[in-house]
Amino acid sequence: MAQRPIALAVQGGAGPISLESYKRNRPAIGEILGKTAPMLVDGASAMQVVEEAVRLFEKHPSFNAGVGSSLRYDGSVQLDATIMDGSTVMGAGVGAVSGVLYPVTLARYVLERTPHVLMVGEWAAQFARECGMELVADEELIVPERRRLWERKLAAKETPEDQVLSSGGTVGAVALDVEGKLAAATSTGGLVLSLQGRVGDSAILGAGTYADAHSAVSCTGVGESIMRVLMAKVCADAVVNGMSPQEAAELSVRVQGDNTPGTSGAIVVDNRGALGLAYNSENMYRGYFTPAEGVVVPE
């Protein structure tokens, strides 16, 4: 019997990423794929694999999620995340939550332990405590580079509006497992200088994350722009309508770019194991795994 196809793709953010920054952080993409691709090969579910990939991003200080998150206008850290199971078309998210190192896991708890789709703010943090998650202080999620960026932007009198046009960045993963099931997950530390309580696309199903029986999608970039066009759903619907994952990813970033300001990127896998990775920004941290190609992190 022929083995069913499996595939995994990850993204660590799109936006004004210099070539120097991309080269510096490129090995981390390979490390994350190197830890999660074997899980997929060994039979782990797509949900397990995308959650673990995003948790590894959330713990890594170089990416805008968990440790390494952006500072809001008041200097606080608030996080968004979603996870979605394509086999059931069930997903959930958390938004503007503080003190949680692994918001993607909290999103999965919302999915599996409540009837809800989205929990936010202090109530999401309380739910995290009830689930046995250890909360952490903002200082444990802030790295020096992010604090210096926040200080420079404050000193330059930049505004939240400036950031919506110029910033962006999340982390995410999409996977097809040996059972033929698809899943997607996305997480972010938000926009630098954003107003407290702001929720971005990474908390919204159909915007930053979507999965069904045909494909799984994770988006990155300027959340306000991604939400306005429901970018992940645009990508998924394109696959349903016959586009390849690569064509669908390219279409979704084109729809975002043609209709809203800012930039974006998308990763997608379909139920045959084909992958698509596209962006309209300067660069996007990205990589993928297939049994035929192994782990691939573009130069």
Given for the second form:
Number of protein chains: 2
Amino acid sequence: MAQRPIALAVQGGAGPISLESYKRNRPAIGEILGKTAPMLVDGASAMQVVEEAVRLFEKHPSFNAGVGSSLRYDGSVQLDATIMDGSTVMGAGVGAVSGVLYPVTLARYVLERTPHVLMVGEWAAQFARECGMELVADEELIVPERRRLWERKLAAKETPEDQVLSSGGTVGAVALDVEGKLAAATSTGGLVLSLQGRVGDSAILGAGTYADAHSAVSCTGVGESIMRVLMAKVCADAVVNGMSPQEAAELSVRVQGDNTPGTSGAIVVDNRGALGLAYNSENMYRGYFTPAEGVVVPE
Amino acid sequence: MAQRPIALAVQGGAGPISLESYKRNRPAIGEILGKTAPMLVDGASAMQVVEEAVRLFEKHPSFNAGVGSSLRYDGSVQLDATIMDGSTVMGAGVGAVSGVLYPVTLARYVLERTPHVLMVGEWAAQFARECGMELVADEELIVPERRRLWERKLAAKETPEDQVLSSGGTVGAVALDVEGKLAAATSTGGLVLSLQGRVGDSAILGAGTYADAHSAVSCTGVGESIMRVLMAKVCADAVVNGMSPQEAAELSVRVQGDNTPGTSGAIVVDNRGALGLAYNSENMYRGYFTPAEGVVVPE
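Alternative state: the form predicted in complex with another copy of the chain, after the form predicted on its own:
Let's see the whole complex now, leading with the same chain.
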């Protein structure tokens, strides 16, 4: 009897990633997959696995989400995240929320405990408190490397406008579980030097994250461009229309690149466990797990 | 020589609208078209015309946008709006912003004066001030009828959950101008009794509003459902794939109704001036203008 397929892919951001940075952070991708792939094998739901994978990214200081988030123009930190359950086509997000170490979990609380799809700003933080989440000061989310980048860009008199073509820096995960259910999650500290109150693609169903009965998708890159083309929805619709996940990921990246500025990447898994990973930037932090190949993190 | 086609459609919300309400508010639709159709005839851009049509709705106390907005659970008013230019596939929105009488104009400022696609909460209000917009107290946006509805629902111990299946109540406009450019705009006071910080479809490109080189779309109805299916993008994609605007509007409404709770409506215009108007609710405030038919407001 054939085993039911399962699969997991993660991304830690696409953009102008140097080979040195890629090599330095590559082991973290392997560790995150090493912790979450066994959950999937042991029967955890796709929703549990993508949430945990994104939490591990959020906790890791090297990626632009949770600890290690980008600083806004004014030096503050505001976070976006989404999670979506393909089996119900229900998802939710939080946008421009401060003080939350695990925004992906807050997005899950919005999904489970409110009738809403998007909660933003101070009210999302207040809701986090009501859910029993401990809020932290910006200082606990800011790492020296991100602060230096912010200081360097301010000193160079760069503006929010200058950043839109630079790397988004997002983390995300997509999974197919043993019950055949799909889920996707995405989280980000947003764009360095962006204006306070800016919400990017990682908070928006259809932009940074989408999941339905056919596939689950997480996108990364220039948020404003991803929002204008609805990149995750483009990818998911391509799978519905018969493309393989790899073809769909490549199509969605091409649609972004052909129609809007900047670069992007996408990871996608379909309901048979086939994976797609594509990007039009220099590189994308990425890796995946399938029972046949085990954990794979490209060199 | 054939004249270049122009066309305009507006919607003032779909839902459980009584025949009495429909008849009472029908003249306002005619007045709004009577003021904006001549602009289009005189050569105004689609962006100018959809903004002005939505501003007239926002100013009118009978529609759930600007003056006449729904009250949140706590009695406050927070507004969502978007505007999108099909000729550039660029758009922007504001979400959960208070004190702004004309949120559609603030959305245009986000589009023109920031590199961002979505600005929310107090920061969007601060940006409005920086743009020279006068902020008003909630009291100036609340009309007695909306306050009574809120009081009645609170007295009946209804919750935010109870409202998700009720009418969204949105206003919107789509237009094709003499230069062949398309634009769409949508604005709302949101869902009565919704939680503060909730952002709905009217703030999101691809959900409540979309425009590209082929069509411009504005949707209304249950925001959370529209956000999950990306209803405006579904409609716009259907036009790209060869459907007539009417077929596309009907498809998008069907996709919403088949996959998510509640009801919705859509208005769409394509780049040849053909219109589509569809809804699966009891009724939808709506009307349109074409040079051949003049201003039409269905009985």
